[in-house]
Every structure is written in structure tokens, then in C-alpha cells.
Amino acid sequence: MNLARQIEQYLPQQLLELVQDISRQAAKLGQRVYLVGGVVRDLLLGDPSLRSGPRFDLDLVVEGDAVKLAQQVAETSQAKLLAHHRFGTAKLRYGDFTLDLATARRETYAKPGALPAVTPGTLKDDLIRRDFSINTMAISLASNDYGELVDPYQGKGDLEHRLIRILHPKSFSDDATRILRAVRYEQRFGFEFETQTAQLLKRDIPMLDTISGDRIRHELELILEEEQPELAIRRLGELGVLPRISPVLQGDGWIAEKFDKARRLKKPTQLPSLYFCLVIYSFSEKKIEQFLTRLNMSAKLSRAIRDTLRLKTRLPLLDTSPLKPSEIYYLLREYEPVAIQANAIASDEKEGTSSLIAQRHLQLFLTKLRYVRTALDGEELKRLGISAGPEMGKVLQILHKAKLDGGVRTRADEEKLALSLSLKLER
């Protein structure tokens, strides 16, 4: 099967020319280059909306020395090169395009859950080390068979039958992160597990204990970047995978409802962190600490997750009307915005944890109060004759509260209030 026409339709002209140039330079070095990965799968699916990752982030496998080829390409183009000699890989950046070149390799696993030992190999070796048959296809970019599909493990047939199939019985035990990936693909494409794959997946769920927290977290992050991650989370719960990651993780209807609400309120780039904060909303402090330790969360996300629980316990303070805008601001300013948004989404008057009043206060902070700034800063106050130090700090805070509460509206109002405050503080 030849996919040359699909390649030309799918790739922007500039990127197509870059790929073809790389193939020509590879031929001069006696090497062959293949397009691999999700782009091949998505070409065959015929639906560009199913592209995964960045819009034009292509993977190329080189039968030869990928780093040497990438270095040569970088010298004759405007590409930015990042080479990893140890792994035989290189990354070329051309503006909005990224090309990942990897030397064809074979893998062996010393023990379950370990990172594989890698040695140079053939294209077929490289394809069989991959996770599922639908990801084992390649397209030749060589001039003599340009566009020809290479499909040694029947990936195209599994695509047509809408199946997720592993390549060998030890696949999940060698690398149990494939369990999370299998569910992600199953739910994204609406596919089913091939019979033996389903049996082996359930058998090898305990092998997730052999995987580091960093690698499990990475797979969860990829799930949370899906259009509807709650589908995969629900499925992981049905299969018994979630409890293996954390005993209190759930994939119930509450998650689906709140995730849907989150998508309607937040920008997509902020969603994964918000999803994490919603996932842990019912956790106790002890369970949250266990969760953060297990997944080796970043300091920033850990703070957001802890803030989510801390704020949840303080929501009754916001369940009071009326509260001045300044009171709302100074109750909430210490929390990460994503934690505040998580509470605004998760709290529900029917649950008894807060009322509609608290939700309105949370949203007011997020949409307006946190952006309120005074026209005057420390330098401006110095010019008005107010000395730096505790006095200035008090003046700035009172000015800010007055701005929040509508007590001052113009720069002149602020100057007048600042001078009057300074006189009072001097007495």
C-alpha cells in the first residue's frame, strides 16, 4: 500500500520538503529513513483530528546513524539541533515543526519495570519494541519506494477491526505503563482490546508496582490531556487499575461531571493541573501526601493539590453574605488559582460543603479581584514623601483594600488617601 498522496495532503508543504530533504541526505550516507508513530496510524484512520501531541511533531526512524544524519541536516539548514549520542536520537526544530530522529534499535528488559537496554537494530527490530500493533507501522521515505507502508505486525488490519493488540505476551509485564496507554488509546479511538490483550492486561495490573512514580505520573498526564479524560479514568476504575495507583482513586460519575464543568470554565492549557486537583478532592490530607509521594509530583502541582484541600476546609469562611471584596481577596490570595478554581467547580450546595454564596465569592476572586491593582506603587509613594518601611507597607495595603472595595477609583483618589494615611501614621 502506498501512502504518498496522503503524506502530501497531510503535511504542510514546508514540512514535506524538509522530510524529503532529510531522506535525500540519508541516501547520500547510505541510510534509509522511515516515518513512524502516530502520524502513520492517523493517516490510515483518515481523521486529522486524531493527531496526538503537538500538531506537527513527527517521528523518523533511521536505519543508520540518526545523530550523524541530524548533524548534517542541521549544518545545511536553519534547524536547531539537540542530539543525544548515548541514545542515538536527535531533535530538529524548524520554527513550528519538530522532527525526532532515532536510530533503529532493539530493546531488552533486564527485569519487569526496568528501562530497556538499547542496541542498534533494523526497522523491524524497532517496530516490535513498540507498544501496540496500531503503532508499529512505518512509511518509507526513500526515493525508490517512497510512500510504501511497512506493516510487519498487521497494524493496519487491527485499525480496520478497531482493536488494541499488544505484540507479545510479556508486553505489559515488561512495561506496565502500557496498561495506562492501552486504556488511553481504547477510549480515544473507541476501540476494543483484542481478547488475549484484555486477559494479559488484567493479569499484569500488579506489575504497575514495578513502575516509578515519575513514569506513572507521565502516563496520567497524557490521559488528562485527552479531550475527555474522564472516559479513560472511568475505564481504569472498572479494570481495577486506579486502586493499584492509589487506593482512594475513583473514576465515578462525579469526576465526569466536574471534568465537563472544568472544560467549560478553563483554558485547555490549564486543564491537566485542574483535573489533578479535582481527582484528589475527596482525599484526606494523609492520602494526598501518599499520592504526591507515589507520583513524585512537581513542587508547583503539589502546592496546588495541597491548597485545594486547605481551601476546601476553609470554605465556610466564604459562605457568608455580605463579604467585602477586600475580605474575599485576602482570604484567598495565598492559594494557587487552580486550587481556587477546583473548589469553585467541586463544591456544591447539595453536598453541604459550601453554598452558592461561596462559589460566587470564589468566582469573583478568579475573574476580577485577583487582577485589581492600585495606580500607585512604592516608588510613587516615595515621590509623595512617604518613607520606605512598615509605614509604606500599611499604606499600600489600605490603598489596595480601598481599590477592591470601590473606595478609590482614580489616581487622584489614591494620592489623596495615601497622603491622609501618611499623616495619621506619623502622629
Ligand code: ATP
The other form holds:
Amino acid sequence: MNLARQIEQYLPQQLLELVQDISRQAAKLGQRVYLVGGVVRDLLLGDPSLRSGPRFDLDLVVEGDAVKLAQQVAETSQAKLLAHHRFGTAKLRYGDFTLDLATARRETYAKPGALPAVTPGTLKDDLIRRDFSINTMAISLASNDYGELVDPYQGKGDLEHRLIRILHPKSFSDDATRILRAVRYEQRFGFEFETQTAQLLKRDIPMLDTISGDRIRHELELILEEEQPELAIRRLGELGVLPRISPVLQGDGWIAEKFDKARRLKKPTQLPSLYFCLVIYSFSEKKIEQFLTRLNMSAKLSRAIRDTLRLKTRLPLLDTSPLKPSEIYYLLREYEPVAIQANAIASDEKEGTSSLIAQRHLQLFLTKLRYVRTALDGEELKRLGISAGPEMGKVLQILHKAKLDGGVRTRADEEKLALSLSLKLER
Ligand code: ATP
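Return the structure block for the form predicted in complex with the named molecule; the form predicted on its own was the one displayed.
Below is the whole assembly, all chains and molecules, this chain first.
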């Protein structure tokens, strides 16, 4: 099967030119280059937009020396060599596009969960080390068979039968992150597990214990970047994968409803963090520490997650009306915005955790109060004759409070208040 037409149709022109340039340079070096991985799968599915968005990252495998090839391409084109490594991989950047070039390699696993030992190999070696048959296809970029599909492990057949299939029985035990990856693809494409794959996946769930927190977290992050991550989360719950990662993790319908709400509210950049804060919403504060340690969570996200639970216990304080805007501000300013957002979404009247009043207060803080700034700053107060120091701090604080509560509106109002305050404070 030849996919030259699909490549030309789907790859952005600029990227296509670079790919063809790489192929020419490779020929000069006597090397062969292939397009591999997700992009081949998505080209065959007829929808590479599945992987586009603003980025269009391509994976290339080189039978030869990927670093040498990347260096040569960077010298003779406008592509920039971002990084290269001793173990035969290189990254090229060209406009908005990133290309990962890897020397074809063979992998062997010394023990389950460990990172594999790597030696140079052929394209076929490189493809067999991959996770599922649908990800083992390659497209030749060499001039004599440009566009030809290389499919030694029947990926195309599985794609047509809508199956997720591992390549050998030890696949999940060698690397149990593939359990999470399997579910991610199953839910993204609406595919099914091939029979033996399903059995082995269930059998090898305990092997997740052999995987480091960083690697589990990375796969969970990939899931949370999916369009509808709740599908995979629910499925991981059904399969018993979530409790294996952390005893209290669940993937019930509650999550689906809240994720959906989050998507409609939030700017996409913060979404994965917000999802994490929602996933843990039913945790106790004690359990959360085990979870954060298990996933080796970053300091920033750990803070957001802890804040989510801390704020949850304080929601009754926000459930009184009337509260002045400044009171709401002082109650909430110490929390990460994403934790506040999580509470606004997760708190549910029925569960008695919060009421509409508290939710309204949370929203008011998020949409308005946290952005309120005084027109005057320290420099301008100095010009009004107020000297730097505790006195100025106090004036700024009172101005801010007045601005929050509507006591001052204009710059002139602020100047008037600042001067009268400074007179009072001097006395
Ligand atoms: P998508 O982004 O759509 O998931 P992709 O191919 O870009 O597809 P990546 O996570 O970037 O996915 O991985 C690149 C390729 O590396 C995959 O196609 C897969 O074959 C391989 N791969 C990634 N993780 C593993 C793993 N744990 N075991 C084996 N192969 C893997």
C-alpha cells in the first residue's frame, strides 16, 4: 500500500518540504528514514487532525545515525537542532513543528518495570518494541519506495478491526504503563481489546506497582489531555486499575459530570491540573499525601491539590450571606485559583458540602475580585507625601479593601482616601 498521496494531502506544506529534505539528506548519507508511530496510524484512519492542534509533531526512525542526519539537516536548512543525545535521538524544530528523529533500536528488559537496555537495530526491531500493533506501522520516505507502508505486525488489520493488541505476552509485565496507554487508545478511538490482550491486561494490573511515580503520572497526564478523559478514567476504574495506583481513586459517574462542567468553564491550558483536583475531591487529607508521594507530583500541583481539600473543609464559611467582597477576597486569596475552580465545580448542594451562595462567592472571586487592583501604587503614594514603610503598607491595604467593597471608584477617590488615612496614621 502506498500512502504518498495521504502524506501530501495531510502534512502542512512546510512540514512536507522538511520531511522531503530529510529524506534527500538521508539518501546522501546512505541511510533510510521512516515516518512512524501515531501519525501513520492517524493517516490510515484518515484523520491526522486527531493529532494536530497547533502542534504537529512527527516521529521519524532512521536506519543509520539519527544524530548525524539531524545535524546535517540543521546545517543545510532552516530547521533548528534543539537537542541530541548520545543514545541516538535528536529533535529538530521548524516553525511550529517538532520532529523527533531516532536511530532504529532494539530493546531488552532486564526486569519488569525497569527501563530497557538499548542497542542499535533495524526498523523491524524498532517497531516490535512498541506498545500496540496499531502503533507499529511505518511509512518509507526513501526515494525508491516513497510512501510505502511497512506493516510487519499487522497493525493495519487491527486498525480495520478496531482492535488494541499487544505484540507479545510479556508486554504489560515488561512495562505496565502500557495498561494505561491501552485504555487511553481504546477510549479515544472506541476500539476494543483483542481477547488475549484483555486477559493479559487484567492479569498484569499488579505490575503497576513496579512503575515509578513519574512514569505513572506522565501517562495519567496524557489521559487528562484527551478530549474526554472521563471515558478512560471510568474504564480504568471498572478494570480495577485506579485503586491499584491509589486506594481511593475512583472513576464513577460523578467524575464524568464534573469533567464536563470543567471543560465548559475553563481555559484549556489549565485543564489537566483542574482535572487532577477534581479526581481527588473525595479523598481525605491523609490519603492525599500517599497519592502525591506515589505520583511524585510537582510542588505546584501538590499545592493546588492540597488547597482543593483545605478549601473544601472551609466552604461553610463562604456559605453565609451577605459577605462583603473584601471578606470573600481575604478568605480565598491564599488558595491556588485552580483549587478554587475545582471547588466551584465539585461542591454540590445535594451532598451538603456547599450551597449556591458559596458557589456564587467562589465564582465572584475567580472572575472579578482576584483581579481588583488599586489605581495608586507605592510610587504614587510617595508623590502624595506618604513615606515608604509600614504606614504605606497599611494605606495600600485599606485602599485595596475599599476598592473591593466599592468604597472608592476613581483615582481621585483613592487619592482623597489615601491623604486622609495618612493624616490619621500620623497622629
Ligand atoms: P498519540 O500522541 O496519538 O498517543 P503518539 O505515537 O504520538 O500517539 P507517543 O506517546 O508520543 O504517542 O509515543 C510515540 C510512540 O512511541 C507510540 O506510537 C508508541 O508506539 C511508542 N511508545 C510510547 N510509549 C511506549 C511504551 N510505554 N511502550 C512501547 N512503546 C511506546
